[in-house]
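The form predicted on its own is given below as one chain in structure tokens.
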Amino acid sequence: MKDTSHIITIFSIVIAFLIVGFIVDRFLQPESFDKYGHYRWNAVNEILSQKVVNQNIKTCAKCHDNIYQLHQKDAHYNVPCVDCHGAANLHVAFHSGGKDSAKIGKLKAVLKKEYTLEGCLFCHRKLKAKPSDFAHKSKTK
């Protein structure tokens, strides 16, 4: 080989980038990262402090017990209410009569009740990946 200086230069640059990358990575990592596993430990408290958006099925059952009892006997008994009716945080806050209920207003507290084909297709769209015994629907029906 006549001239190998260009190879040495390229490898030197790559190694320099790797070293700088590792140093920058170390300085940019949050303080609580890798404290109890490969994630940011402070994220747990941040997630717990967020407002609840989707309600538990038991929350719905407190006021809608008759519908809850019917739902338990239905083919969709294991599907949570929020999957079809949407997030119920405003609905629950408005009807619980809390301090924010006046700000929400009745119109924002209404959940969708009617069944639409597009709503059903969210889970029941015909896909080859789904088992053949799963109930499939198509847009034409």
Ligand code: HEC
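Only the largest set of C-alpha atoms that superpose within 1.5 Å between the two forms is called the rigid core. Numbering follows the first chain given and starts at 1. In this text the structure is predicted, and so the values were computed from the model without any measurement. First, how it differs from the form predicted together with this ligand.
Put simply, the smaller rigid part swings 22 degrees relative to the larger one between these two forms, by C-alpha superposition.
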Contents of the next structure:
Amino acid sequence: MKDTSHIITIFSIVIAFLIVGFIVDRFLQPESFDKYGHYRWNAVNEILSQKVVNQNIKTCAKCHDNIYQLHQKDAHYNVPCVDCHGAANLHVAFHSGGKDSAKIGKLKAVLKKEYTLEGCLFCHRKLKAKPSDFAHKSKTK
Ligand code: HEC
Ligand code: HEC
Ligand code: HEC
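Now that the form predicted on its own has been shown, please provide the structure of the form predicted together with this ligand.
The complete assembly is shown below, putting the previous chain first.
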């Protein structure tokens, strides 16, 4: 008869690893994992409860209607205000005059409006991946 003991040893080791793996997996899974799928359900609620940082263009329009109207007719109508001016959550909170207003202070509420060429090139730099009809430029001067 052939010697089969080495096969039994190998399979025992593999099965032992699988069993230990399953047990460790049970213990290490965070709470709410696998509740609705292969992810942590609590993460969804955590993300939902975060404060909005990037403000919606409609929010800007409430106070800057004239600029909003201009923007809608501009080549940049598809580019949200916050892409050029920054997230603006403090700006909006400050100018809305809520209870946080004094805490934020005028200085932190200021948005940038001076754009350098480098800032424009952030989107308009010449790259091979861009469609050929997109306005792009390769030099910084
Ligand atoms: C493509 C980039 C870009 C986008 C998009 C953009 N802006 Fe601007 N914005 C600028 C630049 C550059 C200036 C400075 C213009 C200047 O000083 O002549 C400016 C100036 C301003 C100013 C100051 C005007 C003043 O008289 O001092 C306000 C307010 C403003 N933008 C609001 C908005 C709002 C609201 C939106 C969205 C509806 C928007 N911007 C979208 C680039 C942008
Ligand atoms: C609740 C009203 C309000 C909202 C909403 C608002 N702004 Fe303003 N914004 C102001 C006021 C008031 C000023 C003028 C501040 C000054 O001159 O001291 C201003 C000034 C600005 C300036 C000039 C630079 C500065 O900070 O003074 C920019 C740029 C600007 N706003 C962009 C935006 C963008 C982009 C949004 C949307 C994300 C937005 N604003 C939403 C009230 C508002
Ligand atoms: C957040 C990205 C972004 C920034 C920053 C940005 N742009 Fe644009 N720009 C765009 C997009 C998107 C278009 C629309 C392109 C299209 O429709 O093909 C555009 C269009 C333009 C056009 C019109 C080109 C045409 O074919 O009519 C000009 C000019 C332009 N941008 C200049 C500027 C200048 C100057 C600045 C800096 C103040 C700037 N852009 C900053 C995204 C940006």
